[in-house]
Structure formats: structure tokens, C-alpha cells
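Just the one chain here, laid out as C-alpha cells, in the form predicted alone.
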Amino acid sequence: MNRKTATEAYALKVSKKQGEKAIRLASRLGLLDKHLGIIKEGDFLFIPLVQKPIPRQAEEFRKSLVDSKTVVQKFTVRTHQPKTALDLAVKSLPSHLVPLFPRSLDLIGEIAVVEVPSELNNYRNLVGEIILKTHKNVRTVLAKSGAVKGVRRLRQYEVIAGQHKTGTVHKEHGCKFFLDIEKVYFSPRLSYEHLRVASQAKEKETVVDMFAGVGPFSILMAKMHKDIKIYAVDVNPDAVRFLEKNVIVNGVLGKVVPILGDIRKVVKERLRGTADRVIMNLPETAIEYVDIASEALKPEGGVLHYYEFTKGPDTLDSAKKHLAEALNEAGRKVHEFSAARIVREVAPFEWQVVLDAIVK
């Protein structure tokens, strides 16, 4: 919280209706000093000053402003809090470890995600109490002590500050995620994807999202049309427990039908040349199951949402090359590609990148 004292300091007293003439010209002239407040009685402001006003500023203040005066005024000081978290570390930390203090974090719902190095393991707490009181709507620091790993994309984590707890709640584009990130994989690095392939599903049409998690790509096109079909499929049971959850409070029961099982054997079973649409967000491994993504479009083809890990110069040429290969081994062909984008840096010189493939 702000500390408050009381200080004494010479101030220009003018009338309200000179208020914002006055303040502008005592900037212009370096005299407004910014750590004090400005104080309203009755028809009057007084405006602080860093110092009493030498005869030519004096005499500037008399000619631009009716009946304005200097006089010494008490004011209230307020010692403010550093506004950010590296405003804090710099005050906190080793000065030759602060380069090292981290700059970017995961927000999801009340909880920060932070990655911190090797060399501030000593100082974990610490940086999770300078998250904690730098972001004002987070109860929860936790910091990854491991890799992402297995078909269920989980990693483990550490609480670094603030309340012990991985569930949350997580808002996004309007809807609400329920959610474990120890138990479910969430990235909201991908807000922007959610919205963007969401946006281009049409009415009437079938989609298979082959890995949903706790549904953001499902419920978010659900809600955004009015007549269509989505079965959100993933290997997961938290996943899914969690999803049908999620479909009952965003309102759309009955448009994503949640499914419980490998994606292989739920195609082969449930969904066989169903899908106008097919969302492969598994960027590890989707490269291996592009034969099933083609046997879940329709006979005459389709759209996928294809994501890949990448490395080298030609991330998105290498994609594509990757992406056209299997589909021909599938026995379907690429018509072209509607867009290529890089979604995000994951490694040095390693990058997530998106193909939206029109499919025959």
C-alpha cells in the first residue's frame, strides 16, 4: 500500500476554472512537481511547485493567469509502490542478477506461470512474491520444473508464492475455462488462434477438434455460430471432465459433444468422413496422425487447422512440405493453402506455426 506524510511547499493558487491553464503552463516552465498532489478548496486549486518561482516565471504566471498567487501550502506525499516487477527486482535482487529476473510470464486466471533460471533457484520465493505483489489479481505463483511431456502435454510445477493451488478459472474471449494446469495442458499464448479458427468455422458445418483439452478452440466456435456441430475429442479424462464443465457454464450443450478417447479409434468408430473442418493443435506429434484427420473429412474434402513444431530458415515452407507429403500418403491432396503463419517463438530458432490446408 501507499505510505502518506505531509509536507510543506510552495503552490499556485488559482481559481478551478484556470485549473488546466495553470497546470499546462507551471509543467512548460519545469515548475509542477508530480510527486505532490493537487488540492481543491472550495472555488480554488493549489498546484505544487518544486520551488518558489524565480521573477520572470512569476512574472509569466501573473500575465497568462487573473488573479493567481504563490503561497505555501500543506501537501500530502505519497511513496508509491514500484509499478512493475522489474522495478522490484531491481530493488530486491543481486544487481548482477537482475538481467536474469524473468520478463515474461503465463497468466491464467489467478495464476502466473513463470519460468525462472538455474542461476535464481536461490531466489524462487523471491520472484514469486515480486509476481505476487506486482500483479494484483494473481493469488498464485508457480514456476515449471519440467518439460512439457507425454500425449496429455502436462509438466509439473512448483509454488513459488502465494496460495497452493494449480485450479483456476480462466477467461477468455468471453467464455470461462475451468481448469488443473497440473492435470490439463492450457496455453494462453494461443488466445489469438482460439479466435482466429473459430471465426472462420460456417454455419451448418461439422468439426473434429482432434485434441480439445478443456475445449477454448471448441466452446469459443460454438458460441460465435448458431448452427453448427463440434466433437471435442481428447485422451485425457481430466481433460474431458473438465471440458464437459466448461460446455454446460458457456452455454453451448448440445453443439460441442464431448468424447473421451483416442482419437484413432473415436474416427474410426464415431466419426469417419463426418468433418468439414479438423483442428490437429497436438504441434509435437500431428504429424503422425494426419492419416486420420483425412479419414475424419468428408469424402470431398475439407479444412484442417495444422500445428507444427519447425526449426531452420524455412519454418512455414518446411510445414508445408511436411503437411502435402502426408496427405498424400493419406491419399488426399492439398488444394492450397489458405494461410501460414508463425504462432510463437517456443526455442531459440524453434517456432509453433499453423497451416490452414484446403483439403480434396
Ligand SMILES: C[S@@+](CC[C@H](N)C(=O)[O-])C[C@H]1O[C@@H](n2cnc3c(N)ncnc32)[C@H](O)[C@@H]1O
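Residue numbers count along the first chain shown, from 1. Take the two forms, find the largest set of C-alpha atoms that superpose within 1.5 Å, and that set is the rigid core. In this text the structure is predicted, and so the values were computed from the model without any measurement. What changes on going to the form predicted together with the ligand:
- A displacement of 2 angstroms or greater separates the C-alpha positions of P48 between the two forms, with the rigid core held in common.
- For L316, the Cα coordinates differ by under 2 angstroms between the two forms after the core has been superposed.
- Core-superposed comparison between the two forms: the C-alpha position of G37 differs by no less than 2 Å.
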Contents of the next structure:
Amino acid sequence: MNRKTATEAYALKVSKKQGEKAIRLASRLGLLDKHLGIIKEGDFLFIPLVQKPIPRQAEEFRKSLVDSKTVVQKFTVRTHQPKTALDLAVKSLPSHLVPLFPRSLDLIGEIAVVEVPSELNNYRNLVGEIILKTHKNVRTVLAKSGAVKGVRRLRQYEVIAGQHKTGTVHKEHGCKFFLDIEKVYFSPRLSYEHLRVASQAKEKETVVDMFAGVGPFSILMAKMHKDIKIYAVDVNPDAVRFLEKNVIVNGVLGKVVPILGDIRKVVKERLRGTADRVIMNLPETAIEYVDIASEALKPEGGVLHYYEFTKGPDTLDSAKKHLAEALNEAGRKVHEFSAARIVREVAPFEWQVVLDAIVK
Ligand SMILES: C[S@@+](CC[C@H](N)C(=O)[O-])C[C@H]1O[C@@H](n2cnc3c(N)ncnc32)[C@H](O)[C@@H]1O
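Switching forms now, from the form predicted alone to the form predicted together with the ligand, please provide the structure.
Below is the entire complex, every chain and molecule, led by the chain shown above.
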């Protein structure tokens, strides 16, 4: 039976918003009391401390956490199992390593993908087990080992906990995507983009998804529109194999036409001048394909959804400049940028951006 006992201890009082940052900082300073449970009260958290912070530590709290205060607080001694991954990390990792515990992970079907910092190398499996324990639907935890590379945009992974598998079924916006993340590109971080772009299409349009992968733009778009034709092209045979399966399981056969091949060849051979809308989701090198996207568009023009990785302060303006110049060279013109947004930060001071361009 669990017995609860109360005790008084020093606590750091912070707003809930700053909770995670405060726990990491208290842990880094060796002040976090792991035997007492954190208390939530209104918009505040009381984080138990092993002792009153010395002036240097108090100064760190003041600098990093707005309106934080050290108070004396009544706590219940922990008798229950810790619930969150961070709770477990606090319990099982050496204190100085807790702040390095991965803050975010990508959930792809039953697989969790994390970036484990090199300082935690000896604890990789422990990190994996913590994630497995705290995420009910996860069966496998993979650590990224290396960057996304090559034409097919793949990276390598290491299984650090759970079942040894890289294949799964991911659900997004009511669609099912069969995929194997070692063989095909997929990012759940683009979920909002998939929806944003798919919802812009109009009935009776012809769309070319130039770098379709397993179909997250094409299939959702087809599900959202009754009368639409989407040519979904990819050069990776594994991606097209999954795409074909996904077209069937999502009931969009005939609306989405999977095509295996290099987009340059495919457009020249069968899609020239057909598209009302072109999706260009290959941010590393999309600029090199603006000429072929222009060729795919109908002579009177259409909409381009153009993704780019951009560095520096004027990200959106510089992406607009690149695209406008490339379109001019291809004999087209930007009539209007109907949208321009930062999709995500991909490295310090480097962003993935998207431009929706109405092209004439
Ligand atoms: C960044 S992934 C995007 C996949 C998909 N749009 C998504 O959101 O998951 C880019 C895809 O483009 C494909 N690709 C790269 N170069 C290509 C080319 N020249 N022709 C056709 N597909 C290409 C890769 O195989 C990869 O699947």
C-alpha cells in the first residue's frame, strides 16, 4: 500500500510556463529534490529543492526564470511511480546530464525518433527505455545517427529501445500512411503544411506533387476534394511502392496517380503544361527545379507551393527573391505571393520556409 507523508522543504515557485526550464535548471544546479513530488497550484508550480539556494544559485534562478521565488512549502513524499519522461530522467540519470535529456521527439506511427546528444551516449538505451515507458503507443525508439542525406532524403537510425523495426503506419488528418523511415522520407513536423496546402486546392484542378514521398500532400488533398487529379511523382522506388499502397488504403485510387521517376523526365514526357498547382517539397534543391515546375504549369499559369532552406535574417524576403529570379529565368512571372511562412527552424539561424506563389 502507498503511504503518503508530508514534509516541509524549500521550493522554487515558478509559473507553469517556465516549469520545464526550471526543473532542468534546478537539476543542473544539483538542487532538485527527487524524493518529493512537484506541486501544481493555479498557474504556478512548486519545485522541491534539497536546500535553500546559495546566493550564486539564487542569482541563476532570478536571471533565467521571470518572477521565480524561493519559498518554504509543504510537500507529499513521493510514493508513486514518476509519470513523465523528465520525471524518470531526473530519477535515473546523473543530475548533470538531466538537462541534456531530449526535449522533443518525433512520433511516427508506433515509432519515436529522438536526437540523443553525444554526452548521453552511454545512456542511449536508458533514454530509449524512459521514452518507451512514458509513451503508451510507442513500440520502438530510434536515435538519429547522422543527417538527412542524398536524393532520397534518408537518414540512418539506431534502435535504442523496444522492437527492432523501422516500418510503421502513421495516421495524419484522417489518412493512413504505410512507410519505413529507413527507406523513405517522412516528417510529422510537416503535418500542418500537408493540411494547409491540401486545403487550398480547388475542385477540378490538376496538381503535380513533384516530390511526393509516401503521399502526405497528395492523398490528403485527394481525400478533401471530390473531383481532382494529382500526379504524385517520386524518384525513390520504395516511396512509390508505399505511395501505391497508401493510395489504395485511403480510397483515392484514380484521383492520385503515383509515378516513379525523375521529375524532369516525367514532366517532359507526360505532364508538360498540365498543372493548375505544383507542390515542390524538396527544400534543399527545389530552386534547381523551378524551370521544370514552370513547364508543368498550364501556359496561363497556376500556383506554386515552394519550399526552401534559408539562412540569415531576411529569410522570407530572400526566398521570395530566389524564386522570383528563377521564375523569370524560366520565362514566368510571380503575380503575387499569396502566403509566405517559416515552417520550422532546422538548425541555428536556418529555417525551412514556404512560399505560395501565383505564377503567370
Ligand atoms: C523532402 S522529401 C518530401 C516527401 C513528401 N513530400 C513529404 O512531405 O513527406 C523529398 C522527396 O523527393 C524525392 N526526390 C528527390 N529528387 C527527386 C527528383 N529529381 N524527382 C522526383 N523525386 C525526387 C525524394 O525521393 C523524396 O522522397
